[in-house]
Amino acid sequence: MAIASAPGRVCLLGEHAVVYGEPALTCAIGLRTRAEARPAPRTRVHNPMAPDSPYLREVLRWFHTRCPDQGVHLRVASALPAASGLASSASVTLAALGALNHEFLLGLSPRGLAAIGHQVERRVQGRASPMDTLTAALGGALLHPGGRRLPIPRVGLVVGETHVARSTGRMVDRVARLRGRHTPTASHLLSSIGDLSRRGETALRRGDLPTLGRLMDLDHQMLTALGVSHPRLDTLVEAARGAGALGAKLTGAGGGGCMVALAPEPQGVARAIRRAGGTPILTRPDSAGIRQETKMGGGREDES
């Protein structure tokens, strides 16, 4: 038997402008999912939150391809809400082929499992950027495309959900529709979110938190005017930011999901996220990736 864990992300500065070229600032945080591996007479799986995940049933077929006459029981377990702008998809991904990978000693490493995870999320999803599954493979601070590591905030993070479900696709189609409709300013935003990205990179490498706050504050005005926000996240985003929080800002594909904000005092940043009637998570950025672990726990190494 094996089990592996997998950490979700956050995406500091970069969202949609990615997928056109321009550099994101990724950051791995302590809400993991774990997997569990062992050979079984039959495949089977028993993840609670999603019993029928495509992902999985994505993870299982590579699996049968590279060893075809092999089953397996895989147990699934995951601290992050899924669909919220976290990579929970990346994270169970990954947490899957890192147990099946350390169980039948399939020998890939974490960025050629981080490979393989692109291919199940583009599978699934139609289109995937590969930098939640760089992010969810090896963790800490990521610069993209390419996953270059960069230093890690040393600050408390606090997660917003507005418990509004979004899309990551139609999200990534208004983008795409509006490039198309209006392709000098759409185009202009894209191009100043990725500046941010840079400017954002030099502020990690000087251990500048204040200014990477500043730029987060900036990419969220940015990803309102490109339609992709949400009043319910524009509200807890505020709310942090009163309470003291560097910055604040969507995760993600917007339209709904959840907010992160860097904190110093996190407590009161989380209780403003809630009397604002969001539910705040606190947590930390965490330097793992994929690693072995010795029980399945609950996924969650916050600071709640």
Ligand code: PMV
Given for the second form:
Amino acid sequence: MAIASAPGRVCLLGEHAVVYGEPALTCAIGLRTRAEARPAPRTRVHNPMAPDSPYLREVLRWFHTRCPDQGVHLRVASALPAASGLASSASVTLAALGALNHEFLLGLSPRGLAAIGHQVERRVQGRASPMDTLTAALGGALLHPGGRRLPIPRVGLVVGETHVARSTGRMVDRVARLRGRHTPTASHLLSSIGDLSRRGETALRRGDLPTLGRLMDLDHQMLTALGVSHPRLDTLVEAARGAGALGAKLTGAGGGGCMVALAPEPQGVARAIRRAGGTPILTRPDSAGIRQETKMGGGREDES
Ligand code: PMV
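Given the form predicted alone above, what does the protein look like in the form predicted together with this ligand?
Below: every chain and molecule of the assembly, starting with the one above.
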């Protein structure tokens, strides 16, 4: 029996623009998915959050091409809210791949697992950039495309859930349509977001958190201009800034889901998010990507 875990992530800068080849910065967070794999007479999945997860179906399809006659019992538990901008699907996919890799001695490296995870996401979603599966596999703060490692920001992160449902695919399509109708303006916005990521890379390398925060604020404005924010996201972002966050923005595809704030004093920011009607989650940057575990646990690394 083997247990592996993989983190979720926030986008510090650059989502949507990364789909058009611009740079983006992601950071793994202390909310994880754990998966346990053990040999079994026939294959079955136990995943209380999503009993019929298409990601796990694709993972098992891949596994059975590698090990055609091997049954497996896969048990999965995630601390990440689904479909909310925290890359829960990449976290579930990589945790499951990691457990299978260890249990059946498949010998894949974290980057190898990320590449398989990316294929899984593409099969399920039709399109997906490799940044989420790379972040789940490698952990830490990464520059995309490519996943070059950057220093992690030494600061608390407060995620705010709006509980507004949205779909990544629809939000990506919305940007594509805007780009089709207003090509120069949308392209300009997307390349300006890329510039923010480049400046963010320098800020992270210097450990300059106030600059990183200001870049996140600007990024939220540009994402709003692209039409991927939501009034509930804007409210939580404002509340976090008012409570002393260095910066705050939507994370992931937007249109609902979650925002993230860079918060040296997370408790005050969390209270402000709650007062503004959101659900705060206090977390931290996490330098660990996919890793072996000894027990299933709850998936929160930051509850101590
Ligand atoms: O909302 P999420 O966690 O699925 O993130 C989507 C990020 C995008 O840049 C909008 C799309 C992508 O594939 O990079």
